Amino acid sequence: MAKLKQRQEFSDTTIAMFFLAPLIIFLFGIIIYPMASSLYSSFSVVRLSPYQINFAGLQNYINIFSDQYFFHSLSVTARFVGEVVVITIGLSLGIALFLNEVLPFRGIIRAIILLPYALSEFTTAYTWRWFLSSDWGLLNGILYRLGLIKDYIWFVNYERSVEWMAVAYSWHIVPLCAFFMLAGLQTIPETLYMQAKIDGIGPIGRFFKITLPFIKYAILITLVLSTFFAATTTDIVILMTGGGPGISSTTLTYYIYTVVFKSFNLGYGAAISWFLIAIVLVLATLYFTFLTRIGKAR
């Protein structure tokens, strides 16, 4: 029966093996490899006619700290990641509210609200170049219809194209964290605010004592996930505004594309994204450090 039954799971164990091994050569081929292949190409010097790859050491990480270009594309990522972090928040606590209260339609109106992360990067960047031209948008067009500008305005410009990009970044994204955020408020017992009422604390008073404490960790979660996307995105960049006028809105992300494709230099590229990569994963380290401790202090 011992052995019938060691045959039996041996049998179910190869079956599992068998059906898992296609899922793990798939994952080992466009993720694991690819970022090995990556991370040892940040160690080397890599030419590409004829194809020839140089263990270098630390050389390339070395050379980014004499890269004024990388400087001042990382004070452009914090300056951008920084207004699509708050845009995103504020925006995203609010549709949350509104979505949590009894609407007619309410479902349509979810539906509605959640298109424009349905769209992907791509259309997003395309839509608000579209509607930000200086030569045929349509804000230009509904402000001069309705004679508040005498001229089409060039609103992407030196100083405003990092504030335009968050702007159009955290439309796309807002949708999801919204969501996120109206699953913590709907887990709120209504009996709270009862007791809140009778007790006479006003509406800011119970969204300080009662709201805020049950959609901390939503909030927190919309804080990593905006931190992640903004950060690593790069279609926004490259499509909305092309890194400029100039280098005014180039990121890092931006600033690998063209280190990579354009200059072509591969090791170098791999040094800055696995930087990049560790700049984000020390964001993230932090928040959920944060998320822990406020968890305790409860």
Given for the second form:
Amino acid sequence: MAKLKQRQEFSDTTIAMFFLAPLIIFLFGIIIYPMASSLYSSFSVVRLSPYQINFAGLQNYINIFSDQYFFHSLSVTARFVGEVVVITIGLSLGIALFLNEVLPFRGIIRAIILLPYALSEFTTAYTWRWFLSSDWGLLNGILYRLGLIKDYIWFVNYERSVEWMAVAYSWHIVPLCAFFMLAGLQTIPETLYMQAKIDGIGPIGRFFKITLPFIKYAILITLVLSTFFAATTTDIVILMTGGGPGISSTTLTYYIYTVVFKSFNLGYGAAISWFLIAIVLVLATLYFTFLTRIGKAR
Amino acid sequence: MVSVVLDNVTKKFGKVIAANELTFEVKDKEFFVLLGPSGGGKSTILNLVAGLERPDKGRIYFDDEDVTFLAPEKRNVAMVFQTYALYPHMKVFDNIATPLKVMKIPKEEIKRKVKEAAELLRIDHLLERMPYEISGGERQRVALARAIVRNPRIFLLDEPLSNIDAKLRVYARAELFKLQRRLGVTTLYVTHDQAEAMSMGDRIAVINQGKLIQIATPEELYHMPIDTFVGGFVGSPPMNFIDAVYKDKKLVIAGRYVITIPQNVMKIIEDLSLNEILLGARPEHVSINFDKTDPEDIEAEIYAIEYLGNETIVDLYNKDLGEDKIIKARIPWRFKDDVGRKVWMKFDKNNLYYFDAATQTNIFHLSAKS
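Having seen the form predicted alone, could you now give me the structure of the form predicted in complex with the partner chain?
Below: every chain and molecule of the assembly, starting with the one above.
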């Protein structure tokens, strides 16, 4: 025993720390340091060449409230998020209900439906950009060949750019959300529907009395996920519309991107970022309070 | 007055035939049990009667009314599932009230009827609870209350007692039977438990692989099983089967043990010119002696003993009867723990069953048919 003890010079924790150290350093380098740095920047005026960082207190945050572009992009984000949430919940519920039926080739159908989520946001954005393009787009081509239009349509125009972006982004995340709902649907015992049929409850009643109570959690999770995904996505805006035409589809995230990488106003960009984080956190708190309240009421 | 008639009903699921040309009648106010192994098609029959499934072939009648293609809600039947299928998000009261609410009955009347049903099943103190807050036995009674509250024409009960613990189940059986008698509603009851079927059924239909094997009263089923399947399925521990050959007006087992048989049995075997006979002996009709008392006793070795308090199940082994054949004997007293001891077993000649080995059919049924 004594000999064994002598040989074991390091405690389990020490050994664990040794193996974890690279990961911890890595995480610190790519997450904690940048976050801290960005938080500090948000209270500073930053110049890049020559590099200079001067503490400016709350000035960046105060500027936000007099920035009309900020309010414009905030409203675009709100509109974008709202549309994505509505489309995503509606579509994913529909798809989940469809997939829950006994279908031939169910496995293949499920795999095909999951595909859009397997694509990167980059691919999604470009695919939709090409699909909707006003001069060589696929959709215009199809409609023209079918004789439905005489002139090519400018789909992603000043009024409708946000909607098309919402459609494209929903197309990307709907599969994931549909599978959350499908998981919920599959917990429902078949006998409940049989019982309901015998009790004389019609299809609509069965949906509201059986299906909906069983998948309300899945719906809430979908609501939370699609809100946060949509509020924080940048790729789709940069690659699909570039925030345009004009600034019609400039979301908050895209506005931050332009402030930081086009105007090189790092401090102000950081401040808006943190402001966005604050909004998202408030929303998250609201959602989860709601979730727990429903949980208790069951 | 409600009788249920199935006329040549067939239902297939892909290649599986869940109901195979079934024809039978359930009489008014009868407690009719569908008995058989799991996956044998019993639940499909209930679903067909409930209208949850449509037959591929055949007709279903309630009295003279053809209900084959009538929607479930129009049949006014009540069903209780093994899992009870209580709506998990509704209070017990709302669960019981659901069928009435759908019928758009005035609220006061619903309240009164739910209360009546709940009192009958002694769950009136649970009406404000949620299904997940009550015990399994209570849930089962809620499901029953929901079934009786609408005054259905027919009760369809799909293994309603299987999810209750064993001790409570014995009481639940008697209570359920009394309830059925009191309400006088024609009842179809599905179970795989032969004891449940025997104790509750006015008549029992044995179903296997979608086929109707035998319809009989519990007594008939026990004393005159139509084939080895019914013989083996009804009774616990199951009937022992022993291969025998008919030779010189006697049955010969394993080439050396001779069993004399009654005149009437002999006559049937000769009339049908049968040769290989499966001898059926229920464990309660096998006795054990330490000495040979009769020339027809068969020697055996005690293989295992299960002492159950009021009786003892003794497993007997004789290599000549089959390499892995165990003969079970039920002894109505405490049997001494003597595993490995040589004993003599004796079959009660008045209570043996004779099956034709080729068709597995009871020779009495064979002779009645021919």
